[in-house]
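First, one chain by itself: the form predicted on its own, in structure tokens.
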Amino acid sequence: MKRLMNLRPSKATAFFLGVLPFLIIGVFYIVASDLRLAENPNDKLLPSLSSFAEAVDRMALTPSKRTGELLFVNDTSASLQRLGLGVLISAVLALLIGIPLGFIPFVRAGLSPFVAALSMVPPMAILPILFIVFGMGELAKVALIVIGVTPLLVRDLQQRVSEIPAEQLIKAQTLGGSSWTIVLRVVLPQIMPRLFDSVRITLGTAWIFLISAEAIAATEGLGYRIFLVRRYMAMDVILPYVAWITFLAFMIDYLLKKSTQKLFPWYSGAKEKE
């Protein structure tokens, strides 16, 4: 008897099953929108598809009368720059802190409790402090992402380093490797693909911090635009922006996944065997 857990869908079936939830949501929205607009043509909660098209044309294809720029392009560029810089700094700090924490007992004893406590601090609670210290410019927004994401990455890398088999470390020492050499030749190659995975996991958190910071203090950005137009209940702008943020997050995650497979094929193969 074939068990459900042992059945594998074909590529076509897997693609269809992946698209199906989006189709169901789309059909549900269209039906609900038509019902609400039939009852009240001025309803703003569930705009029609034509309203979305007009909003996209106004935001993405028509230059602003005030600045002459495409607002959608400017918002996307500003948000991606902040997100990219914040995540990059967090990843570098995670390597510099996480490897010593997991590899050197004295560092782990001294800093591990502090990092654990720091990871429990709600970053949004210290956002006003960041604005006071760094001002209302770009630095505060990037700092919020760094403060919110870095402790999570550090703790994950620390755990990954501590999981490296002791046999490998003992063999490296037997062959005369110093602590620095072992870090470069044994630890770092195994940690890099795991860093990519950790960044993928924390991307959603980074987006939350970014949108929150932009909503409070910004003059451009995806989060800024969403919270700017909400006062007008402009759902025809808000929903496409939310969909675009979701698409960007998905694409970044996809690119990180493919980069991991390309740069570290051994890691992908090992995960499949597991």
The other form holds:
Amino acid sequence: MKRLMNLRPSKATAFFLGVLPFLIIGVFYIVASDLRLAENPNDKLLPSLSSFAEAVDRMALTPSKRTGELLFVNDTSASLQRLGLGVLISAVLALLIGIPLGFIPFVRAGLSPFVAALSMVPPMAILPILFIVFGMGELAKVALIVIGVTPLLVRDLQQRVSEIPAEQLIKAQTLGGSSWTIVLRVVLPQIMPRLFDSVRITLGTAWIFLISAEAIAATEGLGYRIFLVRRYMAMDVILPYVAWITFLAFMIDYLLKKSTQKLFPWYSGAKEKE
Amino acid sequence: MSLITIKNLWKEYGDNVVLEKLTLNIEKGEFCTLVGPSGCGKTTFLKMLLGQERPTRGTFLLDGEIFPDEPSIERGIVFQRYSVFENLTVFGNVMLAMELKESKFLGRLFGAKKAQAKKDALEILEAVGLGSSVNKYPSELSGGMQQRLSIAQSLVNKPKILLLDEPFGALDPGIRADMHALILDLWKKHNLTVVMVTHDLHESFYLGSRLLVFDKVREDVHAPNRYGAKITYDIPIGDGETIMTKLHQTIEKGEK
Ligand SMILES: Nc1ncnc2c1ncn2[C@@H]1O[C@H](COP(=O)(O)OP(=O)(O)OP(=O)(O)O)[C@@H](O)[C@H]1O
Ligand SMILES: [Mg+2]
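Switching forms now, from the form predicted on its own to the form predicted together with its partner chain, please provide the structure.
Below: every chain and molecule of the assembly, starting with the one above.
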């Protein structure tokens, strides 16, 4: 008998094992829901599959009576726009701040303690300030994501920049590069896939800030909807929304991973993290 | 005038005296090989030639002028590892060398200049035997191929001095022999001045036109950092027969 650590499942077994936890949760839910509903047909905590279907139909397939739009589609696009914009701005800021921080000793001396202190400010604590400054509109919500995510990205990129082997930077200088052309031709291209990596990692944080901001002040959005229907204990809406958000998060992560591999075929980090 | 003039040069890191009272001249066209025990300051010496480190005191001149104190285009370098840019193909790596040299703002070449650079790049890649791997990324190359690429990258900008720090240390003997042939060929063809650190005494005799041995002459057991290394042997190397006898003499002297 081989050691357990050396036993490897076949492809089919691995697939089955992967699906198994989902199946177990699903079956467990259906049984529990049936039991509760048998006792009290008006129970709201664990709705039946058919009430999920109704809720999905109501939210995603039937236009709203008030606005004539599909609520679910509206919510999704509003949230994704905020998330996308927030993360994009953060990524650009991270490049603009993180590269000089990691690369130019003078910038590091001047800004490093400041950035370290700034990144300790809990973003949720300054959310009221954002609402006061930017109003209750889109800007405040995007700003919260930017404020929450940028310091994480900046610190990670700074670290990655300083990890570029000194040999390469010296080599580039002996080839005639200036600080600027070395940033342009050596640092930036090498840091890009690492930026994609750190965006993937910080995306979870970005979702937290997005949903928090939407829960507090919004008129549409996935987070807004969940917190709105919570008043009616509408689990039949909340649970599909949660599943949908999870799926979106998974897809975004997957797409980022795939594009890293496509855009930076030389980058081994992408392959290792399969 | 000598290409490199060094007189009474000291290098210290705090209390740690690494090199003491170094005096030597290196002429244009010489192939100096540097050997010595680990930690005696060979890399430090090379770093000073490169401009990455400054001597603590002493005269240190390049072409009669004070050495530029940061790496510059006159001095090409090939390190033992991490010498090529992983994000560029073999071809891209050599192109980058010319692009960094000639384009000061964008670091890129266009039009006729680009066409010329392309021709030069392919020519030097052919010369170092990478003609059939131009579109590969460094991660797809063997260690020897990466070193050849790094050499091509430095040579395409025609440096006055080529510095090599154990460039072949990680290679197996067969590839090493190929690399020796290559570097000797390039040295003669381009009339280069080469300073190469190696751990391999045989290699140092085979390649060099001049062998420099670094070692600590004085040793204080209670304060090992008190004294630095000096050049204990400075041997001009001819061709052929004499090499092996010199090699044996040196080894015997070393053992005494
Ligand atoms: N940046 C530094 N700061 C302080 N001490 C240093 C530094 N770089 C090197 N040294 C010291 O200088 C001495 C010589 O180091 P160096 O790397 O030049 O040795 P070397 O001859 O190249 O050795 P090896 O053959 O192992 O590569 C060592 O004692 C080392 O500890
Ligand atoms: Mg060394």
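Rigid core here is just the name for the largest C-alpha set that superposes within 1.5 Å across the two forms. Positions refer to the first chain, counted from 1. Just so it is clear, the structure is predicted and the values come from calculations on it, not from any experiment.
The Cα position of residue 16 differs by 2 Å or more between the two forms after fitting on the rigid core. After superposing on the rigid core, the C-alpha of residue 7 is displaced by 4.5 Å between the two forms.
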